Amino acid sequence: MTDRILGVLGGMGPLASAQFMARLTLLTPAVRDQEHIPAVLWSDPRVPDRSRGRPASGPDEVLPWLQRGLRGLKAAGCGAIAMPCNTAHGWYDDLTAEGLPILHIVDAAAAALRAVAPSGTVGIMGTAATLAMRLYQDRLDHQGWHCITPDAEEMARLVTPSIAAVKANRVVDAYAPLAEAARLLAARGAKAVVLGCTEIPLGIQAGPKLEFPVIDTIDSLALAAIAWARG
């Protein structure tokens, strides 16, 4: 049993925010209501479009609304902040200004891909924004791994379709494309393949178990949300 509040800032797809909080609820080591852990979900969709990055200059539309809901969960009593977004986490600094701990989901995953790959080279896949600000490559090739990614016509083809056929609830469609992406980076060398976009895991899982590891950052970043109510 935990007193600790779990904030979840999400929207970013709904569908991914709605997984999260059942994966939530299904990984917890409980036996009765009283046993899981107290979590206020935000799922806001109309946060502007994280694809694209973060603004080089000009005005950001996205981080005026990751610290609304932020604020609304702080003033709700969360005592941290699980964000299953991927892309999301390139204001992950500014978000963390706002003074409550952020779980990161690149470290999250880092724990579970240390269980089947503790080293070598690992693919990555996710929204080209995500690549594009090297959210995973700069965080786990610091940890000893080295990173490899789709190519620009693999992102075309196979990733990103894949990624809004899930945000339009077509989940069944997104899995051919995606599970292609995953075994060509396995063919070029990855022990395993981290879904480093939180609509994959749910295309990936609308088919056949792949042939080699797949870490996904959903239940990642739902087990690193469990230690830290657990304490």
Contents of the next structure:
Number of protein chains: 2
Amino acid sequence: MTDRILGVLGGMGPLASAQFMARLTLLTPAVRDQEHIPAVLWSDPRVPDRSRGRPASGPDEVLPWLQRGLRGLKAAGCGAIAMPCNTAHGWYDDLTAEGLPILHIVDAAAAALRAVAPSGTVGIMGTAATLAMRLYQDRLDHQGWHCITPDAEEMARLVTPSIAAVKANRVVDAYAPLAEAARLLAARGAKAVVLGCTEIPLGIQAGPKLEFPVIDTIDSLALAAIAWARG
Amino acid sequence: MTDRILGVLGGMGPLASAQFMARLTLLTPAVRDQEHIPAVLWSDPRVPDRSRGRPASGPDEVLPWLQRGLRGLKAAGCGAIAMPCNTAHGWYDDLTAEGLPILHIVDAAAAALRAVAPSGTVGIMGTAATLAMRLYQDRLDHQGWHCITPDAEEMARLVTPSIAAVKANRVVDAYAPLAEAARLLAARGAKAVVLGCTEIPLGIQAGPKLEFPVIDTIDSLALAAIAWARG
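Instead of the form predicted on its own shown above, give the structure for the form predicted together with another copy of the chain, please.
Complete assembly follows, chain above in first position.
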């Protein structure tokens, strides 16, 4: 039993947050309720669309919503934060200013990647915003990987509509286009593909397993959270 | 978009809470994140075992843990509470004293039951504590149903170990014994079986569909929560 309470800043999207809570539970070695990890999930899907980037102010401003959630989790007694939304990590530095440790999803994914493709070319899938802000590329290239990403046509035709489909509860529809985008990266030399948007593993799990390793960033973040809670 | 924030007093068990969050999302008509329901999940699996009943005081006392969660959810701005744990409804009256409306899981299940078996004999599965406190029997018998439950031997051999298996992350192991217990109730005349412990639907979903209607109390409570949030 741990007395560390995990804060989950979620709702981005809500299904990915629910899946994070399920995986946090299923990946925890426990034989009864009381051995599982205490957690508070702040699931606020009203946070404005992260993929529009960082407007300075106005109704589309993301940061105040994230800060509100973080402060709520702090008030609830949480000792560290996990954000099961890759794009929200664009506000990571602003959020750490609130004083709570935040488990970085890219570091969590890198730990999983090391086990299946310790170096070389890897594919990164994510929202257009995550790819444009080079969330994965800068951190992974620095650690000895070479990151490749879908091109603009593949993003528009395959990846972006699939993420929207998961958010609209049409999870099964997302499988075929996401699998095609991942296979195109593998065909270009990726030894593994990072599913760097938490909606993507939900879509990829709705169909047959792919022929190459993929990194489920929900699972990676859940494992980092378990290590923190048990640490 | 709704500004009503749902409070989910959960962690009892944590996998059932995660499933509640997933079903809350999937049962909400929404085409983008911002149309989903804001919610805060207080998932504290440290709450002492509800099935031991109501000790007056000491470390096994359940009520202070539930009150702590409820107050945390109130502080977070939640306007109503859903508890995805049937047995915890044994403390329902104590908890309503905190002043927040709590959606009652038996009323939610009754609404679902009405659609498939509007009267007559129905089976109730749950923890021994839920059955002993007559959580379902008193409320449903009063509304024109006749409730039957597994006998003591079936509880000890089939139901109780299956609930424990789900809490220990052995979900697949729970299917066969739970299906057997449900079929015994159907053989005794139940037109439908209420899965009146939130671990039970998780186990029942791990195998083939049963031949008679079952009421998934996680889904019933999620539908009640959606009606509240949209109301």
